[in-house]
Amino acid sequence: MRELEVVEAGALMTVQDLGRPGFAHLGVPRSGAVDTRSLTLANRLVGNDEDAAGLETTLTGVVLRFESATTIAVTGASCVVAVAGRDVAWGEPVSVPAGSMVRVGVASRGLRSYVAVAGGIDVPLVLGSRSTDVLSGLGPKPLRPGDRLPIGAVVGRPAGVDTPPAFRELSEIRLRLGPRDDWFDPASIARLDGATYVVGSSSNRIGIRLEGTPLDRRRDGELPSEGIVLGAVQVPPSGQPLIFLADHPTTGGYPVLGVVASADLPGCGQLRPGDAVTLRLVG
């Protein structure tokens, strides 16, 4: 059996694929990679199916040891990648000799890097996915030094090139209003278009907390719990918007002002605390 060993796990490293959609009625969120665009790119680069499981790192560097020769690719947040102490290409397939150490460095731009390994990370499936869900606890636990992960059988040849590996920062988030925008003051919603918010320090895989001008309500009280979808923008009593990401709860009682455009969600997954973003109302 081919395996890799976690030598250094960084702030948070988890196993992620494209998640487990279709179980929200059971209280199970989709989970999966926060930046799906980067994970699928990494998988294509090493010849995997796009939904193969890889590793998602968070900000700080990680170190992996590979017992067998393989091919890897690192995408997502910009960082320095080294194999056996020598810098190698980021955003391209890279050969790793047997016994080598791979270092994925601290993110210089963005927040989450993705490491794909030819054959994919072959941990057991839970409800059809290998993803770690930090909210529900489903899937493998967040990785720690000494953990060993099985690698699956190689299914395809590494790609020569793909597009585009360069990291792209998200400066604007497009937002479609509804279903509970009628709970908020119309003037406050009008000011939301073009408003700039800062990503709060308590943001995580569950959601991004935005800090800026509070949104004023026009209705008091709270809603009975309603369904929550990926990208929903919920507004708690503080008036500060919260954008739900991959490990979001499936229900919530605070009103949902709108939903982020799906094309902007991968970029949301790369926002780090202190980043400023502008909201745009669309549709």
Given for the second form:
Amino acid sequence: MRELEVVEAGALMTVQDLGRPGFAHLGVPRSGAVDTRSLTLANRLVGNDEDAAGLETTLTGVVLRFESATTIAVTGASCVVAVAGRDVAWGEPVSVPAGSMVRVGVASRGLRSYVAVAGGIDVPLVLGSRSTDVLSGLGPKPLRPGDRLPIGAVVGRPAGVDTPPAFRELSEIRLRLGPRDDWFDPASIARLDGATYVVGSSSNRIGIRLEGTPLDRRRDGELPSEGIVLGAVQVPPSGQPLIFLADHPTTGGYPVLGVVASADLPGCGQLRPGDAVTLRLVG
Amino acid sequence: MQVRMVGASAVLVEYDDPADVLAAYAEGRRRGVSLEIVPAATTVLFDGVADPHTLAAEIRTWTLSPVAPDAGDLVELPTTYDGPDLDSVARHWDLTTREVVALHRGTEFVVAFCGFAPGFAYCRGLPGHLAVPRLADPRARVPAGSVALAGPFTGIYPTASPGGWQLIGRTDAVLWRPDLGQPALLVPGTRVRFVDA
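Could I see the form predicted together with the partner chain next, after the form predicted alone?
Time for the whole complex; same chain goes first.
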């Protein structure tokens, strides 16, 4: 069996595919890559199916050792990639000779880099997915130095060299109001359009905390728990909004003001603490 | 009934009668209308819908037949009533602990919905006036199998986790097996009885 070894895991490195949707009625978060666009791109580059499992890094760099020759691709947050000590291309398929170390550097822009390996990471499926869910603990534990990960059978050929994808920071987040916008003061909602918020430091795979002008409620009380979608913008009593990402809980009791446009979610997953974003209300 | 749009691919339907929530969940599953159908306290979320406006219109036309009291599978959970909050619940209900145990054991519950953690079932069955508050200071770790009360619901912690529910007992039943195709012992609609351990 082909394997890779984790030499350095950085702040948080996890196995991620496209998650385990379909179990929310049992309280199971969808999980999966936060920036699905970058994971599916990395998979296409190495000839995998788009939903193959890869590695998701968080800001800090990681080091991997491959026992047999393979092809990898690194996408998502921009970073320096080195194979056996030599810099190689980011965002392109790269050959890795047997026995060599791959260093995925600190993210220079963005937050999460994705490493796809030809054949995919072949850890056991849990409820149809190999993803690590940091909220519920399903899937493999966050990776640590010394962990060995099986690599699956190669299913396709690496993509030809294409124009490398450029990393672009998300500067605007489009938001569709509802289902609980009626819990908030209309003037407060009107101010939200064009308002700038800063990404808070306690953001993680579960959600992004936004810091800025608090939203004012027009009604008090508690909302009975209700189902939550990916990208839901929940507003706790502090009035500071929180955008739910891949590992979000399936239900919640704070009112959801609106939902982020799905096209903006991969970019949300690349926002770093301290980044400023402008909110736009869309119909 | 109130229908609310949620983003571009989901619909949240709020029902006046909590019994309609399970009926709408069952109807949605029977019709296979969306990838996720998430019942909750008073709502059902239909998520992963290509055309939410069409689904919203369709849902308004559904005639919901109440779920028959004996429709769901019956699960009996052997339970020992020795939780650290049993006395506090007894005071809250103005009963003795023996009366609390008898009342709880004599009630047939139905899983209204799951949430909080995989396989954590919110069981309805106690009369509304017996609702209890959550702990002001949640515990850092509640053991798996703890039988607990919060609001009008009884829940059983499927795995150890932090928690703010009042613990009245414990069961050895395994509630969560992620290696199985049907990982949760208790699913929406399951009938639950707490029996002698």
